[in-house]
Amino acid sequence: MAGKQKMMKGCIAFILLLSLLFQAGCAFKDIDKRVFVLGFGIDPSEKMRNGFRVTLKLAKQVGDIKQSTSPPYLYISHDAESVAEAIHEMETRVDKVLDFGHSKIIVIHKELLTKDLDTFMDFFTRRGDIQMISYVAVADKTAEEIISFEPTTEAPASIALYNYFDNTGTESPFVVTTFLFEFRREVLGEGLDTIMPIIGTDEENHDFVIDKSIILKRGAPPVELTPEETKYFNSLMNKAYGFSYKIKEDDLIMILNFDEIRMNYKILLNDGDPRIDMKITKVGVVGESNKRLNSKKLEKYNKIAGKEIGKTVTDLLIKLQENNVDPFGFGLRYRATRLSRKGLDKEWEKRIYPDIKFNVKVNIELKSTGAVE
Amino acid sequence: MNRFLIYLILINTLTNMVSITPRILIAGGNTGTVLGMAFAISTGIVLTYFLVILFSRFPGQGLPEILKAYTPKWFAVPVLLFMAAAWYVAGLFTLMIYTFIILRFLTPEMSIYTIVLTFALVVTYGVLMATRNIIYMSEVIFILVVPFIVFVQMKGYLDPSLNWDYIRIALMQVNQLPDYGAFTSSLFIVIGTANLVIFNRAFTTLKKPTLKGMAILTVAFMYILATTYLLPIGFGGFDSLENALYPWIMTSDSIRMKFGVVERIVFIFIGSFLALGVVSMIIHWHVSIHLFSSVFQLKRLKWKSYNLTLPLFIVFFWIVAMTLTKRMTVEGLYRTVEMYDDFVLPAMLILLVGSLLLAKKGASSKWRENKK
C-alpha cells in the first residue's frame, strides 16, 4: 500500500513538472514588445469642452545608449473626454503595449485642481499596475510642457524629474513630495489638505524650478505658497533640513543651518482662548554672518533667531487659517484625540479653526558659530 | 503547547491579512470595528484554550473517529458533512481571492483557468500528503516567509508617510457598539485551532495549553489583527479606504523601499502571501477531503489496490473551484465571505464545541460501562 502511494505521488509530481512545459509560452509580452510610460501629464483640453489632454513620456527601446542616434524619449499627446479614453486611443498610435508599471510621476495642470478631481484621478488609483508611490505634482505652465521638458542636467536614459522627489538625488526643503496614495487619502478624507509641489522651468528654459507648492482643498480655490513658506512648512512637517535660514536683527545678518528639526503641537480648547500651542526645536550652526560673532553669546543669538523664526511660522499659520486650508492636519489631530461622534470634523472646520489662536514657541539650539567665530 | 499547533493557527491568521477580511473590517470602521476585534480576540483565545483541552482528551484521533466512537450515527454524519463543506469553502475563498489578486496585479493577461489550474495542481499535491508531512511543510514555509512579511510591516510602521493621526481616529471609534461583521471575520482569523478536527490525528501527545503558548498566541493575534486593520488606514486614510477592494495590496504598494532591489515592495509582499495562501489552502482542503472521505468511503472504487475515493473528491473540488471562480465577481465573493463569516462560522464553532462535549460525555459513560 505504502509503495503504491509513493508511486502515485511520483506520478503527480511528474505531471506537475510536465505542466511546466505549458507555462513556457508565458502570458507576458516580451520586453521588446513593450514601451514604458515614464510619466503622465494632464491638461484641460483646448479642442474639447470638459475634455483632457493627456501627454505621456515614453522610453524608447535602444540596444545601447551610447550608440543611439536619437533622444531616448518620445512624447505623445491626445485629447479625449476622459483620461482612460485618451490612453486607449493612444494605444492605437504606438506599435507596442503601453506599460504603466514603471511610471512614477503624474503632473496636473493648475486649472484642473478646481475641477472635479475624481474624474481624472480615478484612472490612476483604479488601475492595479500604476504605483501608489507615484509622485503627484502641479505644473506651473502646462503639464505637457513640464512632462516633455528635458533639462540640461538630464543625463541620457535617466529622468531628471524623478530625482527631485525621491530623496536620492537632490534633497531640498523647497521641494515637497506628494505620493499618489497620500493624494488619494487626503483628497478623499477630511481634516488634512493635500500639499503638492509646483514644477516650473527657469526663464532660459535650462532647468526645472521646483520651489513653490500649492494646497488643495476639495471645493475651494487652491492656495499657493511662496518658496519661503514652502520651506518653512516642509521643514516643520517633513523634517526637511539642510538649507539656510536668514536672520536679521538691527545690522546683524546671520545665516543659520539646521540639521535637526522637531515640531509638536497641542490643541488646547478649554484652557483660556482656544489655541494651538506649537513647540519647535531646531538644532544647527551659524553658516554665515556679516559680523564677527562671539561664541559665548550663542544664547543671545538663539533668542534672536527663535523670535524671528517664530514670527515667520505664525505668519504662515495665519495665512493658512485665513484661506481656510489645513495642510498641517490640525483638524485630523482634533478628530484623532477625541472620542468619535457625528460631525466632529465639521465642528472643527466651521466653528473652531477659523478663530483659533496660534502660540508658536521656537527653541533654537545653536551648537557653534561654525569653524570660525 | 505544541509548536506545530501554533504554526497551524498563525498561518490561518496571516493568510487572511490580504484577503477579504481587511475590507470587512474597514467597512465596519465607523461602527465599532475596534471593539469587534477586541471581542474576537478574547473569544478566540478562550475557544482555542477549550478546543485544545477537548482535543487533547482524544490523542491521535480526528473528529470523525471521535464522533463515530462516541456519538450516534445520525448525529455524526450530518455534522461531519457540514464541517467538510465549511472547510472546503474556506479553502475556496482563499483560492478565489488569490486568483483575483494575481489576475489584477501580476498577470492581467493570463487566463483565469490557467491560474486556478496552477493553484489546483500545487494544492492537490499538498492535500494528498500525509497529515504529519503537511504540518512539517507548514513549519518550513512559515519560517521562510514570515521574515519577509514582518520586514514589510516594519517598513510600513517606520515609514514617515504613515500618518498616525488616521490610526488614532480609527482607534477613537472605541465608543461605538461592536460591529458583528467585524467580530465574526476577526474570529475567523483567530480560530485556526479548529483545524485540529483532522490535524489532531498527527498530535498523538497534544499537550495542555500552557501559559507561555497562550501568551504567544494572544500577542500574535493582537499584533496581526491590529496590523491588518490599522496599517492600511494609516496609509490610505480613514474616510477614503471604504471603496478600496484590496486595502492591503494598496498599502504594500504605498510602502517605498528607497534603496531596495525593487522600489515597489508590493511584489515581495504578494509573493510571500502567495506561499502562505497555498499552505492555507492545502490545510483547509486536506481537512475537508478527509472529513468527506470519513463519510463516503467507496470501497469498490479501486484501481489495483489503490482506493480512488480521494482522487475522485479532488477532481470534484477542482471542477467546483473552476466553475465558481470563473463566475464569481469580486463583489459577489465579498458578500459570500461576509455571509460565511456571519452565519456559517458561528454555527460551525458551536457545533464543533458541542459535539466534542457530547463525545466527551459519551466517552466517560462508555468508560464507566467498560469498568463494570
Given for the second form:
Amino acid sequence: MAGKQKMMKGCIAFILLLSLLFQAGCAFKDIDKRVFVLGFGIDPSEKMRNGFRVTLKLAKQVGDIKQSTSPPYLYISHDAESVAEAIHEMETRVDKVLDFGHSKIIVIHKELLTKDLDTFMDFFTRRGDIQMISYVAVADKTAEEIISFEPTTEAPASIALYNYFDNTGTESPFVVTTFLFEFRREVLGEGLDTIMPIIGTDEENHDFVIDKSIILKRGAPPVELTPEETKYFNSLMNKAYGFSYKIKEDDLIMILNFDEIRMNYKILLNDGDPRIDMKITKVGVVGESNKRLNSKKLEKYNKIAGKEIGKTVTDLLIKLQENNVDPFGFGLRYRATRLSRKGLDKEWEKRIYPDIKFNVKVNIELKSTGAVE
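Can you give me the structure for the form predicted alone, which would complement the form predicted together with its partner chain we have just seen?
Below: the lone chain, stripped of partners and molecules.
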C-alpha cells in the first residue's frame, strides 16, 4: 500500500514538472529594457505636406540619480504623415521599448488647432497605455521647443512642466488645466468649448511662462485670452483663489486678496429680455492700499470692488459671446434643462446665445483691511 502511494506521488510530481516545460512565459520586459516617454510635442511638418513632426521627451536611465548633475532626459523627433507613423519610426531609433505609461503632457502647435484634430489626437485617446490623466496644452512657439525646454528650476528626476498642472507644485489662477479626456469630450461634444493653457518661455529663456489660455471651438478660429481674462475665468469656473485683484477708483488703489469665491447663474428666457443672471461672491481681505483705510468703511470698499469686478466679468462674457465661444458651458446647461426635441442642439448656438444679455452682480465681503491696523 505504501509503495503505491509513493508511486502515485512520484507520478504527480513528474506530471507537474513536465507541464512546466510547456509554459510560454509572460514575455515581461524588465525596467532596464524600457525607456519612459514623459511628454509629446506635435508640430506641423516642414518636410511633408499635411504631415506632423512629433517630438518625444524620454527619461534616460542613470545609475544614481543623486549624482546626476543635469536632468537625465533625451529628445527624439520624426516627421511623418501621422502621429502613429512617427512614433513607430522612432521605435527603430532606440534600443528599448517606448513605455508611454508615464507620459502626462501633450503640447500642440497653435497652427494645428485649426486643422482636423481627429487626425492626430485620435492616436492618444485610443492608446490604452497613454494615461487618461495626461494634460493637453498649446505651445506659444513650437511644441518641440516647449517639450525640450529645461528650465533652471528643473531638478533631476522631476518634470517641471507637470508641477504647473497637478497642484503639487505652483498653484496659480493664471494656469488652467485641461486633461486629455476633457479635451476629447469638449472638442467632440457641443455646448461647452474647451480651454487650454498656453506654454511659453521668458525672454531670458530661463523659465516657463504660463499665464494665458486659448479657447478652442471645433471648426472655428481659436480665441486667445489675456492673463487677466484667464485669471477671471479660472477663478469663476474652477474656484481658483488665493490671488490678488487690483481695484482702482479715483486716487484710491487697493489690492484685494480673496480666499473664497462662489459663482452661480440662471438662464432666463421668459422673464423680460433673454438674459443670464450671474451672481458672484468673493470673500477676502485688503492686502495693500496706497492710502490708510478705515475698517468702518468696509461696506464702501465692497461696493467699489464689486462694481469694478462686475464690469471686468461682463466684458469677458461679451468677448466670448462676440467670438461665439462658450467655455462656461451655458449651452450645455441650456440643453440639459430642456426637453429633448429636434434642433435643440443648434437652437442655443444659432438663435439665443448671440443676442442674450448678461446681468452680473458681484457681492464682495471684505473681512478686514489687513492683519495689523
